[in-house]
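Here's a solo chain for you in structure tokens, the form predicted on its own.
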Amino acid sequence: MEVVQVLHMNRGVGVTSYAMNSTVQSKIISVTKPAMMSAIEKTLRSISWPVTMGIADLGCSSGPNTLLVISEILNAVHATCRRFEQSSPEFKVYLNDLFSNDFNNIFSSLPAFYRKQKQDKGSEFGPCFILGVPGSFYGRLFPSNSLHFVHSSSSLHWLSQVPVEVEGTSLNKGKIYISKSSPRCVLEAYSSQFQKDFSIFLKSRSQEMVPGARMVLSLMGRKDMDPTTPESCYQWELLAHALMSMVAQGLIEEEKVDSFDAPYYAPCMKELKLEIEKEGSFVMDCSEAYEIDWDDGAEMASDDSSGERVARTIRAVVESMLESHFGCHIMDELFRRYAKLVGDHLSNNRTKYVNLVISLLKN
């Protein structure tokens, strides 16, 4: 599976979109916020306030919360400079995520957000020209040092690749991530590709990022070195079932679960301070370990259980890697098998996603 090519939100405003089911993720933004403003306002301190500011925010994604993240970091800059009397500087915004992304749909949300921009910041506020920047971060992607704030929610747990050694495999058979049953080799594969995928992301940004800037990400994780935990895999081990399921009812060949594995891993702290020590570019500000809700903790509408809500958030995360090795005929279908599984899981259990955030600063 080449995961440049098919990993995308599902695109549009549609039922199933991403734009449409991304609650959790803002709920992510929103608990991150305080750590962004911190970092923002060291930036400026530290780089005596820029003229021109580079700005990436890598995985964007597209829906509500790609411009509600690059708001919040501009109200950030915003206040530090009114804070300390400086002039507002002008921004270069690069948004990025893979190819196949809907940058349209971000495109045509601009003219709003601008005049948003406008209307509350008035005559204070710098020039904002903001650009779309396809293509993989675990690689370069922007001028060196042409950046002093970078900003990734909800991304790193994706991986560059499937890892080598599990891929088109039977190694983890009946299960697309790691589980309670997965070989030892499956787990030390999937751990062996992250650090690898987040030491190259690393050294990627070192040369784009100019001495003093600062980097704010948050991604899913566990806070467990054990990476079998149900905090960490619980969700992929229930679409297993799912799969599973109709595997032995006749409507996949179970070959094809077999031969598909996620490419996604959950990391604990201790292994993203162990990968950021030994590439040496940046110093761990701060971290912390947030619990977020399954269902993001909202109140359902009375037609809209919580499985459904759940299965509608990742469905719009993980449908096009599973229609593009399973084929589209059975999506609703599968989907509708795993909201029932989540739906009995949750009511037994308040089972929670664990996301990290790290702010990092540049040597």
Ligand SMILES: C[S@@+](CC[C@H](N)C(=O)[O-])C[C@H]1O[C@@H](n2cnc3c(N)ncnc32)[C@H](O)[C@@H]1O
Second form
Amino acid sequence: MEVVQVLHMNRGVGVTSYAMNSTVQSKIISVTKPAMMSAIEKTLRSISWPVTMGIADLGCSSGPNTLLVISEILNAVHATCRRFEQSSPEFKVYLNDLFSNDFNNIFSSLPAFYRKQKQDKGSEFGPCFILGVPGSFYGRLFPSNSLHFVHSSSSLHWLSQVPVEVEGTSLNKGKIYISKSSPRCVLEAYSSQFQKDFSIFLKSRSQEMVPGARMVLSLMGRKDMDPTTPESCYQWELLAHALMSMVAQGLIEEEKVDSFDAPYYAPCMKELKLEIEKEGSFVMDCSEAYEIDWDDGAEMASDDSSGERVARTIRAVVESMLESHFGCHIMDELFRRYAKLVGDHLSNNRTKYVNLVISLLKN
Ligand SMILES: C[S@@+](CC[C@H](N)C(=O)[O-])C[C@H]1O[C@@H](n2cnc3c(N)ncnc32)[C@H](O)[C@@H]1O
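Other form of same protein, the form predicted in complex with this ligand, not the form predicted on its own:
Time for the whole complex; same chain goes first.
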């Protein structure tokens, strides 16, 4: 699977779109806010109030969260400048995602965004130039020494590729991600792919960020050292069950399930720290792990069951990959079964994702 070409969140604003099903990620943005505000204040003070501030959001997707993050960042800069009686910088804001992201959807929301910024902040606020930057964050995206603040939310758990040792093989039989039944070599291949990717990510950002700049990253992870812990795997386990129930009824070939594996990895904090120390360009300023309910932030007033809501949240994120492997004709049935399995699971368990948040200072 060519992740760079295949992966995109569901486009538009329809029932299965990411824009309409990203409340969990929005909740994650809100828990990350204190770390982001503190990193912005420290950055502005340590790099002596830059005239132009380069800001990047990596894996910005499209929908309400994209510009919500940017307005939170601009608000934090604005508040800090006022508090220290400094003038506001000009902003160059880079929105990055993979090539097939729905950038048009973001661009069409920009007039309202610019209007609101002007209204809220008035003329003392520096001009803000927003640019779209398509490409993979596992490589260079920006000119050298051009960034003062980098943010990424709910994106870095996506790998650049399925580990080559696993891709297209039936090593992980009947499963689509790390599972209790996965052989040791599958766990090792995933962990090693994450290390390689995260190291390239850090190296690329280290060239693009000025000394004293900061980066706040939040991603799905785990508290447990064991990569097969349900807190990082169970959503994939249930999706594999749904696929295998379709195999049992002859709706999908078993070989198709065996040969699909998700380009995803939920690390523990120790793995992040190790890679940051090994790469050497950044110091970890702070780190936190938060628990987020599978159904967090969802609109409780809706008639849908929590199983249906959670299934839609996952569908909005993974459908493009599943569609390219299994075909679009099975998607409605697959997610109907998945919603039922998730609902049964949630009725007996309070299930949470673990979200890791780290703030890094560029040396
Ligand atoms: C779940 S969305 C999160 C979007 C947004 N940051 C939020 O919090 O709502 C993850 C995003 O990361 C993007 N992504 C995954 N791998 C990427 C890569 N290598 N380079 C750039 N973006 C990537 C996906 O395309 C997707 O839009």
